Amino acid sequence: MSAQDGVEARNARKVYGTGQEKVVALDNVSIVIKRGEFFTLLGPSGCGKTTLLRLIAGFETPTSGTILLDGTDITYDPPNKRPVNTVFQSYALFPHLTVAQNIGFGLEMRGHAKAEVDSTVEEMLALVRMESMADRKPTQLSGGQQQRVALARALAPQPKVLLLDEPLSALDLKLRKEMQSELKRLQLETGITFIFVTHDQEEALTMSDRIGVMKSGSLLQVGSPREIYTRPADRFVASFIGETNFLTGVLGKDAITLDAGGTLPLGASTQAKSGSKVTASIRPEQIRVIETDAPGSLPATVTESVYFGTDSHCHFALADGTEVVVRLQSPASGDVGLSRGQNVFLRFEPGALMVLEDQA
């Protein structure tokens, strides 16, 4: 795509303090969002991605590198000069002020009409489906209906880009499942461009179209939630999407042998040498349990099952004590009908397994 067509970070750095105090908090991050996508920066606290969206939304400056909005170069412009709007995990809602005054209140800071406010404001009030609350003040809805109200207020102005910092973290789990789905349909049916920040993997993969996972100020890898989840770049980002199975082996041209017993065959292709050792993954959903030994499957003891209502995650010890982990759907018992101390087989799906580093 055009550099011309969304946000782009080029070798984006940030670092505060000096000397031994100084830490970098963006390291040479370079990236193309590309306009009207929902696109998610996903990683652990302290990775950088709070920082990348402040100097995306100019409440900070990079010490080196460019910022570029539609191919202009916005990297000293402060924020009231950028088509850009943020939704913070406070809501910061004016508690004096009416819904619909606080969904107004930036466009009568710009000085619009108050004809086109009101239109603005009833169109946004409909946006959010929240017509019949327009008249109440913040202290009168629930957490969900107040982060409607923040997200109806940033997306009045119909900036280019909307920044989500974290927004549903404040939310218990089922509205922050409702709120997913809520700001994917917004997201849709504005066409703005949607740069949401956010540790948590599910909110990632439900409702990106693409997403950026970083650690420690760098960017790991970039992709869509199915290219993240089946092809991690590495084992980091393997464990932080999801859950997954990490079995070690020598790399044979088309397979590993475990270091657990037996030789299962690779499900892509590797940079690693032949020969070598190596650390591959499987994901626990790409693994049955099956009574008698099969091509591509490996003996096992039952060491411990969890529960989880829909499925129940059970834990298993391969010959060398290494733990497996295979997600079962649970059957209308509730019982997945496998006991401590049981040995059974574990077949992998053929291809499933990925390597993802070479540890020689």
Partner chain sequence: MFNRSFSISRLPGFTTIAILVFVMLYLPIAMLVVFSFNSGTSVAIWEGFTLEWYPRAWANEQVKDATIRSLIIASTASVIATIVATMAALATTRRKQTRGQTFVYILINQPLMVPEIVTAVALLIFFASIKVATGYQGLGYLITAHAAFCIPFAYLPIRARLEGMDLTLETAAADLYATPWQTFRYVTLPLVMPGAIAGLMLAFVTSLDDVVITLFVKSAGQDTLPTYMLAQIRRAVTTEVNAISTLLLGLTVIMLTAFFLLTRKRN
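All values derive from a computational prediction rather than experimental measurement. Note that the rigid core is defined as the largest set of C-alphas that superpose within 1.5 Å between two forms. Residue numbers count along the first chain shown, from 1. What changes on going to the form predicted in complex with the partner chain:
If you fit the rigid core between these two forms, you'll see the Cα of R110 move by 2 angstroms or more.
With the core held fixed, the Cα of L162 is displaced between these two forms by less than 2 Å. If you fit the rigid core between these two forms, you'll see the Cα of P225 move by less than 2 angstroms.
Alternative state: the form predicted in complex with the partner chain, after the form predicted on its own:
Here you get just the chain by itself.
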């Protein structure tokens, strides 16, 4: 495998409209997605995820920049010339064709022999467990079944890259979970590069090899789910992926002196200058509540406790009034035993406090 294997966008920029109505949907995005990777684009609505997919699929051409596939420039190739297939959010199954005909469509258009088309269709039907529905029309299928057909149809021509634009957003929670593991299984079995779009952060964390977090047309951070979660690049990423607490303070040597009092060690070194004012983040599950003072802990007052089933979210006020949320596992009784106004100490797990690199 050479270095350029996979999908690459180089300074891809997309501007819709002109003059007053000008929208910069993608602002010089550069990214390399490796072959065989399950890559997720994550970001709020309107941040340009679909636009990036459309550039890779060939439905749009970038205003400037290049799209490469395995090192070859495909920027201006029409969609039917690219070994890239899409699973559309609306599924876009052909209503006048049966399930089997839908799945065979791509191979047929490429002029494969009938026998070959038939055997691939059968294989695909088995892969998505839809053998019994081969002769139905799409309108006679449930949402989950249509989803499977859309997947099979996109996989049948064995593309190098599969693009999935929020394919699960129309499904209910249970079906969604099922399809998540189904997708993961298909990706591992076929070895095809998956580029998956979602704005569900949990979905992104559980399914992906790597995640790219986007915001208003820019790629903010790319990394493994673990990296993104534990080392968010900035405030936006930190708060978009999971919940988090922000604490301000002055940076010392491998430690931070919080405005709320106390000096705590940092989890990793930072590029910020010693002595500068910084923001650090810590996840709600990385804080313990203790009764008595101990080194590395801060005094706090309980302000609120919210029950969430498996866990409870307790809100605390630090000495300077900064709000901190702590996630506690709910005991059998469901009551975490903290009442409003109670004075306790919060102990931050060593190494959990991270300075955000982007202090803008």
